[in-house]
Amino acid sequence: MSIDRRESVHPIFQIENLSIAYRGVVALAPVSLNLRKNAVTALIGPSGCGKTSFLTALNRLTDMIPECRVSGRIRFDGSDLYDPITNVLDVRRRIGMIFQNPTVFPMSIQRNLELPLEEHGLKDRGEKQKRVQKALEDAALWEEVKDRLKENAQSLSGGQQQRLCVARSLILEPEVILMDEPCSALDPLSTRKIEELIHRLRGDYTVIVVTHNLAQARRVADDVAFFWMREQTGFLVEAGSREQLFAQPRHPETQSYVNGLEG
């Protein structure tokens, strides 16, 4: 089951047969799945239903997590994302991860985004701060923090932070940015903040959010993939715009949980 794709619109995954496996227990079934270039999908569903798992095999972080099997292909803007000849470190340049508490390194601001740039290979220093001041702005940072960036990161506060590691993916030019459940520990007003972000980057980026907000969903996505349960194993069940998702479900399941009596 895919998204519908809109007219002259590529899709940047093609998902076919994606199953995840832990320890030999299967936690994803097979997911088949389109996820369009340039927009804003939300994956939406119960926890423990599978949505992670499918996000972090989107940059192959399933790699890093002991026992973990993957199974099915994703073609990433063409190419076999899993192909053994494929290079992880450019692939996870390409498709930066935003995790669900802020991960700020602890030293300045300035250092943590100037870290990603020397590991990739950038050493000429203008070219550093050029760099730094437009992730800053482009994640909506850059006035608040500008006269601070010297200051250790961690003084920040929870939604500052939060922002900061979107300027950290961004500052390496990525295509996609996945984003597992980016607001769950903020206040309302840095959610906010969030939200307006995630629609700055739309059109730019290619970004997918987890959220178990529906209401956030209905305001950030263009597209909406739900997941579901059934013995202990995540499935996906429906994909489509978000207008066809929330309004006309094809599915129970999903009418049930976007109305709010399942999940």
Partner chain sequence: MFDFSSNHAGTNHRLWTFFVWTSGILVFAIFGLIAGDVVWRGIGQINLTFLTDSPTRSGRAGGIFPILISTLGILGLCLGTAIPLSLATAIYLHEFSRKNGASARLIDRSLDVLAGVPSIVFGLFGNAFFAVTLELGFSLLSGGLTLACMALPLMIRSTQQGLRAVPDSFRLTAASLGLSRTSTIFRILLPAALPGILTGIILGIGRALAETAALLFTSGYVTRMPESLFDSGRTLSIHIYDLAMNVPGGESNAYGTALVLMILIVAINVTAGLLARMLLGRHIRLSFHQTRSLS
Given for the second form:
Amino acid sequence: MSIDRRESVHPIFQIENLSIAYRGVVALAPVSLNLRKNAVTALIGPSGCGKTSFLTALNRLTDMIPECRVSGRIRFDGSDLYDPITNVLDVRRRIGMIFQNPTVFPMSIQRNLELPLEEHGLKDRGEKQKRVQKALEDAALWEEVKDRLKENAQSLSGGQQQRLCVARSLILEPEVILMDEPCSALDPLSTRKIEELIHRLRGDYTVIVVTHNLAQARRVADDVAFFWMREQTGFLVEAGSREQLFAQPRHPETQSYVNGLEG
Amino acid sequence: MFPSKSDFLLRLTTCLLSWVSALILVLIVWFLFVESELVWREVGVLRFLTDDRWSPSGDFSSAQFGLFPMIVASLLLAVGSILLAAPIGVGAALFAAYYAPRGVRQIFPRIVELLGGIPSVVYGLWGLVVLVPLISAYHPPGTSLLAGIVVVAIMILPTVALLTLSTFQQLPTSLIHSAAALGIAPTGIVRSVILPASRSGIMTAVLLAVTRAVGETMAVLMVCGNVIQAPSSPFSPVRTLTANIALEMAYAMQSHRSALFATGLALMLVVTLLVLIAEQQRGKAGHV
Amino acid sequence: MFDFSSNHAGTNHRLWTFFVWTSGILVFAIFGLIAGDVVWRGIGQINLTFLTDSPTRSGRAGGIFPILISTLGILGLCLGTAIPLSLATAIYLHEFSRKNGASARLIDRSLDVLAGVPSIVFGLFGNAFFAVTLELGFSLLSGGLTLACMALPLMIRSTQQGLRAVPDSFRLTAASLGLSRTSTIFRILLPAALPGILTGIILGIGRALAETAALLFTSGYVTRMPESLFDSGRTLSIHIYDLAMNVPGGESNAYGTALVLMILIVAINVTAGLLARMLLGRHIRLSFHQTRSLS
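After the form predicted alone, can we look at the form predicted together with the partner chain?
After this comes the whole thing, all chains and molecules, with the earlier chain placed first.
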């Protein structure tokens, strides 16, 4: 299944028969899907339907989970993501990720941002300083923290921490940003800030966001993929542009879900 | 698998070093065995129990390897001290968990930790200077099995109290509340709910404390009098297996040295067994 | 927590309450008695010359300076060996090995047993392996290495607990930023696990300073000032033992030494606590009892 209308336009991820199992139990049945470059794609569906598993397969974070097996094929920017010769650290630099609960490291705001930069070979102080400021500006956090960069990042509010996480991803100049329910731990005001952020990223970055909030998907997404589950196994029901999926869903499950009858 | 060379090196190094850590145990057993091999071959296990005396130097036909009185002393010391320490330790843990005023509950573990951190020679010194004269006034000579039991009981008290306390703290609060809701009186709750639910944890605590009692050397060496004899009363001076090693290793040669290592190996086996049983109990406690 | 101190009728209950209170008070009393005894009898012995002079007349008179130096030397050797080894082992067990894999279980179990080995057995082993087989003789080196073997399981357990307390989200987030495992461990996990690591080091120091039996036939009991790590030297705890048992009239200096030893132990505890608080900006509760159980 694919987002047919725009398939020809630069898919950054080409996913064929991707399936994921934990301890031998299939959590996600084979999925085939293309994801458009520089668009915002929302993955929606009830909890447990494999959205998050799907997302973590895209930057190979599944490698970190014991007894998790991924099969099928993912092409990222044309090359096989799971090829043994793929440099996974480089892939993860190019594909940033924001988690459900903001995870800042217990060090200063500045160190939080510099650490990944240094890891990827940037040593020059002036350049680091410039990139820190730019990332914080892009994440709409600069004004709030510019005078307290040396403070412990854990002293920030939840919403600020999440924006710091976004800044920390952006500082590596990724091509893709994966977001796993980035607003579910945040208050409405912080949620709006993150959504505005997603809007601004559109066009420059590919954003793939998992959300259980249909209104949010409607607000931020260009494309939508709808997952459902049957007997513990998640699967992709359909995917399409936001207008198509919400206005003319092809499957009855999608229809009842987007109209709020189920899930 | 390893996109970064440093990751591969780190994994390799830490893996090798952790095998070094694990190898220490193998080395200990190996050296105890190699050093005592002579005596196992020439003397065998049985003579340790049946020989009349302990005079292990000289050639094997004339030397005597009777460890029996010391085995009895070690056993009585361990049993006596745990009989003393277990009820008080569990009582103290109950006190700290449920009975004491709030402020006391908080400092109690600190105090017990400090008690547990006192070096065993200091316990020995205190026993020798304070406790032994007290016992001697009642029944000379004072250095005795009893002195050893009291000092070792004090030394293992922190182990029993702290481990039991942490077992109590892991009990679900709902357990106590639901018992209280049934109208069971506080004493009843302790005896019919808390203690049975913590049985495995208390067993672990007691077993690990026994391990310490069996292995204790310095304090026992200082207060027990070190006479090789099966005690006729609690006031008899005795020598334990551990004290025997400490006293004689400095000048032991050949068969003598080998016999001391054999004693060490036997101690090691007893302690290993106790630890493995204790860990198994702890595993059970984890599933309550 | 439920409060049991409320009044409740019944002799059974009164007896029980009496038993519990007596046990609790007894623990405080014993601690007061022993600590008080050491302070009371030891305080008169301690002055500057006691710390800076060499012992004379078998230790009845004079000070403990060379003994302090030997103690610190042995302690340094012990920590210098045990800290890297325990960090490496804990890192491997917690960050690399497969959980519940056969090799991790084997290493874990052997550390449990090692923690229970009596100190006199460590003494035998240290004598046979370090002093005789490796030909280090009775020396600070033999003693320090033997103590390192003893302190190792405590320190590994503590570091493991520290690593366990670091949330998994740190590991996943670090990975998602393309950090290598090495950087993740050294720059994020170990700093975050510092309270556990420090607790382990304190426990290790406590165990090493308190140890006597394992040193009798490894470091020996020469009172001279050691000139190198290959020299024999006696620690504070051995000095206490020797004065109390083998030197008639040595008791007062034994108490003086005991007080110095206890002050040293408490001071190291307090310093490490302050250090941890300073480094992390929050109070660190030393999780003593779980690790203690292994000793």
